[in-house]
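A single chain comes next, written as structure tokens; it is the form predicted alone.
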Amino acid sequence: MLYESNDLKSVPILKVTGLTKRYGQLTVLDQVDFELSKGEVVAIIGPSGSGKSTLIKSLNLLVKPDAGTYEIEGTSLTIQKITKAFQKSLVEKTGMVFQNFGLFSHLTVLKNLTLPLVKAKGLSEKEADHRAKNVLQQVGLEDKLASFPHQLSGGQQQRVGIARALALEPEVLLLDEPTSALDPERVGEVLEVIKALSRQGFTMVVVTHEMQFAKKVADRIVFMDEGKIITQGAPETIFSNHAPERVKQFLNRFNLYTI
């Protein structure tokens, strides 16, 4: 496998061995090692279908794995003994955002924010009003506060769903293609935001099939296929000649596997 360990910026802060889910006959997740560093922004890669989106839900638990073992603070534990106190900080440790936004449709944006503050960290509404309206601020949707997530444009909306998993101030940010569901002109908007954020430090795990945008944000990518990790690695090693062969085959339909 291609992985160079000075690819790391520091000790793991979220580390999980063997993964391993089948829906059925299916093998979705096959023995897949994973474990990511603080500061550290990951982008992962690889065709349809070949597990992306079920890794990054199951490092806070979203899908439950059939096997494996999950280490945050020191704490090791196989899925089978996860507790409901080591599975509460795996989730406060971890904001997700989703592909198709997930917002409630029934609440303005400010409320889709300050709900889950109140709600699921205890603020109060003075509290958590003023968290919201930061991070919408951080996302450049301060004027949206009154709007509904119907009166958004697509890219709008998922901006709003990275600002209501910031306000819950995680230290990993887990985004699930976060521009598949977006028209063409709208992906430029959330990727600028996500791009701000690595600048700003921010730990991430972004499932993309932009390309570019991994190549030039990411410190380490990570190429799966049928359920497997085949290789990761720095960009400029992933995105050359010195790649496996299957995943210059697939960067061949970006013509991007030479820098």
The other form holds:
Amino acid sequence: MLYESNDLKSVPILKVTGLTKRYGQLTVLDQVDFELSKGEVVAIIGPSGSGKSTLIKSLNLLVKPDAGTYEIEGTSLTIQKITKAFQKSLVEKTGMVFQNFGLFSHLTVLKNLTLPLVKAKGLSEKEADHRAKNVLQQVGLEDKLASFPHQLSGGQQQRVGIARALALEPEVLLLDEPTSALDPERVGEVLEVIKALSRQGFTMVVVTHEMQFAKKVADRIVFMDEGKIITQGAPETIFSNHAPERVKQFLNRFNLYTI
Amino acid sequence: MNFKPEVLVNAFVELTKALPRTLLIAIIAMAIGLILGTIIGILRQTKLNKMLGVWVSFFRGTPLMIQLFLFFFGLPQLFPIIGKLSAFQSAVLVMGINASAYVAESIRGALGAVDSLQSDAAYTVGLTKLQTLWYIVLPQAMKIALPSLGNTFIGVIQGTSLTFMLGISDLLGLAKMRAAQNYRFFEVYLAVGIWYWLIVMAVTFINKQLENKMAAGKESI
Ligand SMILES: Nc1ncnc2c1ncn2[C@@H]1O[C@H](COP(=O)(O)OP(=O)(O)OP(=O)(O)O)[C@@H](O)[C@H]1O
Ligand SMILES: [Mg+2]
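Show the form predicted in complex with the partner chain, please, because up to now only the form predicted alone has appeared in this conversation.
Let's see the whole complex now, leading with the same chain.
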């Protein structure tokens, strides 16, 4: 493996080993090991159907793998032994951003943020309101509090999606192709928000097809194919001639070297 | 015999006496149907699905009149305690249960139509399954189900006209009595028909307003 652990960022937040997920005959995740350190930005790339979404959704158990071990805060449990409490702390540790936003379409922007804060985190309405407004300001949407999701552009909706996740103060943000459903001219505004988070040292896992972005922002690139992590490492190594042939084939399609 | 408008008008006015009873039966029955039907619709996503499917199928597949007779005249022979219920109570209960079968089907369909991505999102923000159902999925399902719930209510209103068979003097019960006295069948039954029509139009109107109100500012899913 090309990946060398970076000493400055070596406090592990979450570690999974031997993740395996099957849908019928199809093995979508095949014995995947994945570790995440504090402050790290990891980009997962790879062809369609390679299991990127399945992996990232397994990290908070939105998808429940058939086999594998989870480790957080020094506690390690196999998937069969995972308790409600353990699952809850996985969910609390992680925030998730979806390709198609996943906003609650019957609720206003503000309510999208405050409902989880009140119902899941137990904040008072007032505290929730205050925190939600703060976060929405961070993503530049303080003037959209009363709007409903469908009244916003895709880029704005995704920023609400990010804000909703951030408001819960997760340690890790999981983003599954956050810009893939956006009009090209809206991609930038969302990438800016993510870049800003990375500058603040936020720990993130991003599944993305935006190779320029991955190259610039990620500390580590994970390349997946057919349910396996084929290789991983620093962008300089992955986006280089020394990368495995399969990776180069894949990256060639993005004309990365001509940009 | 020729048509006498004043008989029609008199009958129409007199029927207002029975209007509250008809409306009361319909509204209470619909309330029972909504609560019970929503619960059934939700539980059909669980292991109870098969069992509840039989329930729904029975109440949708047999005539309401038979259900009323079965409950009011039949069941008390097996369970005398049921005979303690008044005709009104029995009517409301049976009609409520009947409506619940239709409501359950609407709710079940509507629950399936709510984008599952929102349930995924709810999970990731830490909502429990019950909270997700209550705060996220059900409100949107209700909105989707609203038109068909309106139709169910109209069915309930028209179904109330069968309750005269249990001796209740609802709109139709009173109309029958009056017609038996004055033999003006055409005018009296026309009057009662108009009443049902007016009620249904009012309900349709209210339902439309509700649909519009829910649509305003909220995404069509
Ligand atoms: N719920 C499911 N049921 C059956 N098969 C599934 C399910 N979810 C995913 N798959 C299959 O698992 C494989 C991996 O899917 P996954 O979504 O993880 O891929 P991906 O790498 O995210 O692809 P993309 O880049 O297109 O998003 C695909 O072949 C997909 O069809
Ligand atoms: Mg995917």
